[in-house]
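For reference, the chain that follows is the form predicted alone, supplied as C-alpha cells.
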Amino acid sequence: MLEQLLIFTRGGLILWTCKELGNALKGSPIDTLIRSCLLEERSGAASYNYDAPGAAYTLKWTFHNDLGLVFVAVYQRILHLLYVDELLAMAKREFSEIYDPKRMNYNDFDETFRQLRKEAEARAEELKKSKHVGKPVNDGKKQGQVKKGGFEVGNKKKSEANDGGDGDTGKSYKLENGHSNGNHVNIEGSRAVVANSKENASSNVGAFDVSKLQKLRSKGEKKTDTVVNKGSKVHPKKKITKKNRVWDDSPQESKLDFTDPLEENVNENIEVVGTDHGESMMDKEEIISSDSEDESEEVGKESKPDTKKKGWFSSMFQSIAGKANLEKSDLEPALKALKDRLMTKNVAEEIAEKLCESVAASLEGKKQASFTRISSTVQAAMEEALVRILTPRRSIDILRDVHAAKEQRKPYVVVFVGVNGVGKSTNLAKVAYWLLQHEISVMMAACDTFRSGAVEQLRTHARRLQIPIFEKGYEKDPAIVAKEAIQEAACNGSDVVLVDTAGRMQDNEPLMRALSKLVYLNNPDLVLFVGEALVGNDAVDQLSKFNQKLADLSTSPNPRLIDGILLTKFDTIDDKVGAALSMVYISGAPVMFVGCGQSYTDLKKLNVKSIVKTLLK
C-alpha cells in the first residue's frame, strides 16, 4: 500500500499530500531524500531506500522542471509496489494542468487523485494476473524442450518424419536443435549429441561441438605431457651474470655506502624547525584569475548531434526564440561532451554519468531561454550542480571547534585513515605545523604499530615541530595506544591530540577491524580519510568499502563514518583534479584540506570555484 504521495515545489513549499493515506511516516524520509539525494546532484537515480526504525521505506520521485514541481510518492520497501511509476506521472500531468504559482488550496485535487489511483492499481492487477496466465504455458514448453534435449535425442528421425504434419511441432524441433544441442549441453545430453554428431551435422550448423572440444583437450594434454618429457632430460641452464670489466691500471672497487655510521649524534643532525618555515598555506587566500573563458564554444563543436543537419536560417530562429521543452534527446550530445570531458579530468566514470543523468533530470521538460543554446544552458546547470556538490555542508572551521572544546576542558582528538603510502604521517605534521601558527599546543600519538619506521617517522617530526609525541613502539593495540594518548594530552593539556594510524588496504578485514576498534573505543572528534589526487575510479572503491567496513564492523548502532577528507599530492596532477570531486560525491565529506607540496607550509584550503573551472574547461 502506498505511504503517502507529496507535491512540493523546488523551494520546499508543500501543496498537496494526500489526505486518504494519511499515514504517518517513521523517521524523515522526505527531508532525507531532499537532504542527501536531490541536493547532492543524486536525483538521476530510480529510487532512493530510507531506513528507519521499525520500517524500511522506498521513495520515487519525478520533477516537472518547466513548473518547478516536485512528485514524491513513499511506499514499504517490502510490497514492492508495480505501479507507482505510473501513478507519478499520471499525478504530473493532471496536477500541472491546474497548477497556479499564486494558488495555495489544492483541496480539488483529491477526487482526481483518488481515480488516477484506482486506475494504476487495476491495470497492475491486470498485468500481474496477465503474468501469472502466461508462466505455466511457457515453463511446459521448457520443460518439454528440455527433457526432449536430455533424453530423447535417439529419437530424432520420427520427429523429422512428423516435422510436416503440424506447424508447432516444428517449431520445437528447430528449438530443440538450438537448444540441446548448442548452448545446454548437460552430461548425458552431451554424450548423446556426441554419439549422434553425424546425424545432426546438418542441422546444427552454429552449435557447438562437443567432440571438437574433447579431441582439443586430448592433443593439450599430449602436448603438454611431451613438453614434460623433454624438460625433465634437459638440464635448466644457470642464469650468466656480467661481471663487471676489470682494467690493468684501475684501483679496486669500494662499496658506495654514505650512512653515517655514529648513532650518537643523531639528535644533533635534526633540524629544528619551530616557526621558520613561515605561514601555511592555509591561511593565505588565494587568487582566481578574473579571465573568464568561454567555453561554451567547444562544447558546442564537440555536441553537435549527426542527426539532421538544419538550415541556418531555422537555426538562428529557434536560437530567438527559444524551444518549447527541453527533451532527453535534445539534452544527450551536449551530456556525452560533458561526461568525456569530466573523464579526462580524472573523474571516475561512475561519477560522471551519474551526475549526467542527474543534470538531464533536472533540465528535461524546461522550457530553452532566448538566444541561449542548448550546450551552454547544459553547462551552466552542470557547474551549478558542482557547485552544490562541492560545498561543504556542514562548519569546516577546525580552529573554533578546538576552542569550544577547550573550554569544555578536553582535547581535540583527530584520526588520520587511508590506504598505504598517500602521505598520512607527512600531512599529519603539516596540520600540526598550521595548528602551532594559531598558538594551539599540539601532541602526536604514534598509532602506526604495523608499519616499520612509523613511529621513528613521526618522532623526527615532532622533534623538529618540538612537540610531544606518545609512543608505544610496535606490535601494540593502537586503539589503546590511542586511549592512553588522549588521556596523556587531558593531563598535560594539550589542545589537540592528532592520532597517526597504518595505511591499510579497504579489502584487509583483520587491519579493518584494527581501525573501527579505535575509532568505536576513542570516539574522536574528525575521522579524516587521506586520499591521493592521483587516483580515479579506485577513490570510489577506497571511500565506500571505507564507510561500508566501519559501519559493518563497528559494534555502535550509530557507527562513526569518515568526516572529512585530506586531498594529497595535489601539486603533481596539473588539471586532473576530479579526485576531489568522486571522493565528495561517494561520501558526501568534505575536503577540508590539501596537500601541495612537500614543506610544513604546503597545506591550504580546497577553492570551489577553482576546481569548478578547471573541470569544466
Contents of the next structure:
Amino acid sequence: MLEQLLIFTRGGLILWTCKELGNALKGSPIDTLIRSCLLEERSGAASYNYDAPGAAYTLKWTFHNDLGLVFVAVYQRILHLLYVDELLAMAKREFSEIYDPKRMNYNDFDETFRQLRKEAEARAEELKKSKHVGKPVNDGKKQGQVKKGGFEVGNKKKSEANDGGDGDTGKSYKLENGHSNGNHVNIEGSRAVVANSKENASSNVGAFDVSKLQKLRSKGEKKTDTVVNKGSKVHPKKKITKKNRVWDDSPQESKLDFTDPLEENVNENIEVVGTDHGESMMDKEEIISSDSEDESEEVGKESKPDTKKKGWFSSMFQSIAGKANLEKSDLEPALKALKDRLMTKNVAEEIAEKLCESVAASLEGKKQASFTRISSTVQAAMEEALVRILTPRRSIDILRDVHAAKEQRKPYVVVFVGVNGVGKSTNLAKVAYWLLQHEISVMMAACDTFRSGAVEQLRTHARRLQIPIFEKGYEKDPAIVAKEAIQEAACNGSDVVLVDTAGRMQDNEPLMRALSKLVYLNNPDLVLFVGEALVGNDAVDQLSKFNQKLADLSTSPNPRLIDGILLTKFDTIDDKVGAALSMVYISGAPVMFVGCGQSYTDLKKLNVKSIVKTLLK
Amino acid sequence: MEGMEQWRNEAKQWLQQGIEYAHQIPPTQLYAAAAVLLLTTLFFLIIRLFKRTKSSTIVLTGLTGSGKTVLFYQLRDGSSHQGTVTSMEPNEGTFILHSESSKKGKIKPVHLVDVPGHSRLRPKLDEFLPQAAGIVFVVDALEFLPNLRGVSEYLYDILTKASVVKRKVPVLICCNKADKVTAHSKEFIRKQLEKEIDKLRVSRSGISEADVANEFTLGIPGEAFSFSHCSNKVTIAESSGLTGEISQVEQFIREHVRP
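Could you drop in the structure for the form predicted in complex with its partner chain? We only have the form predicted alone so far.
Entire complex below, previous chain first.
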C-alpha cells in the first residue's frame, strides 16, 4: 500500500508524516523529486518515478500554493493505487484547515488522515469491484496489458508521437529497470523518459493484489531477457560493410580515400600566417539594457484589448479588490496567451505546453495580491521559471575543469556531436581559438572520416591557429582514431583534445551506434551537443533521441550522456531564441557556448537574463 | 455651475482669513515654529541614516544539503522538529534566538534568512545580500571532499561580490554536522578551502575582465591565499544542527547584530 505521505513547506520543513506507515524510505526520494522535478519546472507532470537500490517508488504530489505547502505521496511502483490523487486532494483540504504558520506539531492530523485513508481505500475497492464485475471478458486482455502497463513509462512513450521505434522505447525502459537494481538514481537517463510521461496507463489498469504482483515480476524478468537477446542478435546483422553510393550510371570509383601520405609534407612548407583576430567574444562583457520592466508593462496593456470590455472591467475591479484565490480557469487565458507568445519565439510546442502546466501548478490556489492583474502574476511566475531552467545546475567553468585535468596529467577531451550541418567543425575551431587565448595547448582530432573535405577543413583551421592536428584520413573507424589521438595528446603534452565527429541524423541507427561506441571507448570529459538556434520542434526530438541512444547503445553501466550544449547560428535569429529553452529543458544540460558568427571570435556565453527578456517580450 | 461658483467663493474667503490670521501672529513665533520643525526633521533624518547602516539581517547560505534549514529552526525554536527536505524557497524570520529567550531585558530580534543552496536557486541570494549584516556560510563537514569544488566556487563567488566586499560583511564559515565521527575538523576544512580558492583565483583571473559575476579579486597576487587576506572578517567555526550545538553560530550572530 502507500509507503509514506509527507507534508512539508516550500521552505523545507517537514510538518507531518504518517506515523502508521512507519517504513523508512530507501534512498532519498523526496529530495530527488524536488531537485529533478519540481525545481526543473516539471511540476505539471502527473507522477515521478524514483529508483534506488532495493526499491522502485512512484511519487505523486500536489501543492497548496496559497499556504506554501507541498503534499507528497510515495508508493511502490508496481502497485497501481488509484486512490492516491483523491487522498492527496482530501488531505490538502483537511490540513489547510488546521494549518497555522506558528505551529510545528500536527499530531492530531494522524486521526484525520487515518479516516481519510480508509475512505479512499474503500472507494477504490468499490471501483475495482465494479470494474471487475463489468468486464470479466477483458481479463485476459488485461493481463497482457498489465504486463506492458506495469512498465508505465514504456507505455506512455508509445502514445507520444515523437519517439518512433517501438522496440527501442520498450527496450530503453527495460534496460533502465534492469540497471536500477545495481544503480543509484539514473536521473540523466530517465529524464527524457520522465519528461514524456503522462499517467494514462494507471487509469486503465485496476489495482490488484500481491499474488498477481509476483507473477508480473517474473514475467517482467522474462521480458528483459528476451529483449536483451534481441539486442545482441541485432549486432551481427549490422556488420555489413558499407557499399559506396552510386548516384547514376557513372562507373564505380575504386577508392575514395584520397589521403595522400606524401602530400602532408608539402603542406607544411606553405607559409603560415599566424592568426590573431583579437579577443574572443567569450571574454567580452555583455551590455545588458535595463529597461525591461517598462516593456513588460506595455505588453501587458497591449494584450488587454483582446479580452472583452466586460472582462477587462471586472478584472480591473478584482485586481484592485484582490480576488480570493486564483483558479485554473482564470489562469487559462493568460497562460494560453503566454504559450502562444513563446511559440512565436520558436520554443517547441511540447516544451511550451509543459512549462505552462508547471506554472499553472505553482499558481493555482494562490491568493492574488491586490493591484495586480492576473496576466502580470502569470508573467512574473513564468519569468522566474525560465530563469530557473536556464540557470545551469552545475558550474560551467571549462577553464577550471581543464586545469583540474592538467593536474592529473591527462588531456581534457571534448567530443562535438550533432546532426548534419549545424556547424560542428566551425565552432570547434572557435573553441580552440578561445582556449588558445587562455594559454591552453589544444589539439584537434579529425574523427569525421566520412564527409569529403572534413579532414582538410580541420587541417586548414589547425594551420591557421598553429595547433597540432591528429588525422588518419578517410574511411577509418572514428572511435579508433579518437583513441589514438588522445594517446598522442598525452604524449606530446596537449591540455585539451577537441574531437570532431561526422554529423548524423538521430534516427540513423548504425551511425548512432558508432557514436555511442566512440563515446564509450574514449570516455571523454565533455560531450558537447552542437545544435543550431534555427531548429524548431525538431530540437526536442534530436536531443532526446541522442541522449536515449547514447544511454541504450552504450555497454557500460554508467552511460555518458550529453553534458553541454553549444548553440550555433545565433546571429541568424533576431529574437526567436526559443531553441535554447527547448534544448535546455529537454536535456537538462547547460548551454556552455553560443556561436554568433562565422569568424574565430564569434563565440560567447549565454546571457540568461537577456534570453528570458527576449522570450517574454 | 453655481455650485462651483459658491465653492470658489468659499475657498477665497478661507484663504483671506488664513492670511489675516498669519499676519496677526508676531513674526518671532513664526520663525521659532519653523525652526523647531526644521530641527526635528533633520534629527529624524540623521537617526534614520545611522539606523540604516546597522541592519540586523543575517544570511544563512551554503551548498544544498549542508544543513541550513535545520540550523535555522534550531536557532529559532531550539529543535529541528521532524526533519527537513531540500528547500525550494527561502525561510525568513525575525525573532529572538531561542537560547536568549530566557534572558531578561530588551533584546533586539534578529532577522534571519535561510537561502536555498540548490544551484538553480542561486539568484535568490542576490536579493538578500545587500541588507546582510553578516553571512553564515554552512559547509557539510561530513561530505566535504566530494563537494570541495562546489563549496569553494560558491564561497569564492560570495567573497568577490560587490555588496560583500564594499560593505565588508563578516563571514562565518560554519562546519556543520560536526557531531558525526567522520566529520572533518575545521582546520582541515580551512586549509582545503584556502588551497582551492587559490587555484580558483588563478583560473578566474584569466577571465576576470569579462566575468561579470566576479567583480573583485581575492587576496594578494603572488602569495598563497589565506582568509586573513580578505578585507572583510572571515572566521571559521564548528556546529551540529541536529544535536543543537550551535553556540558558536549564536555568538557570531550576537556579535554582529547590535542589541
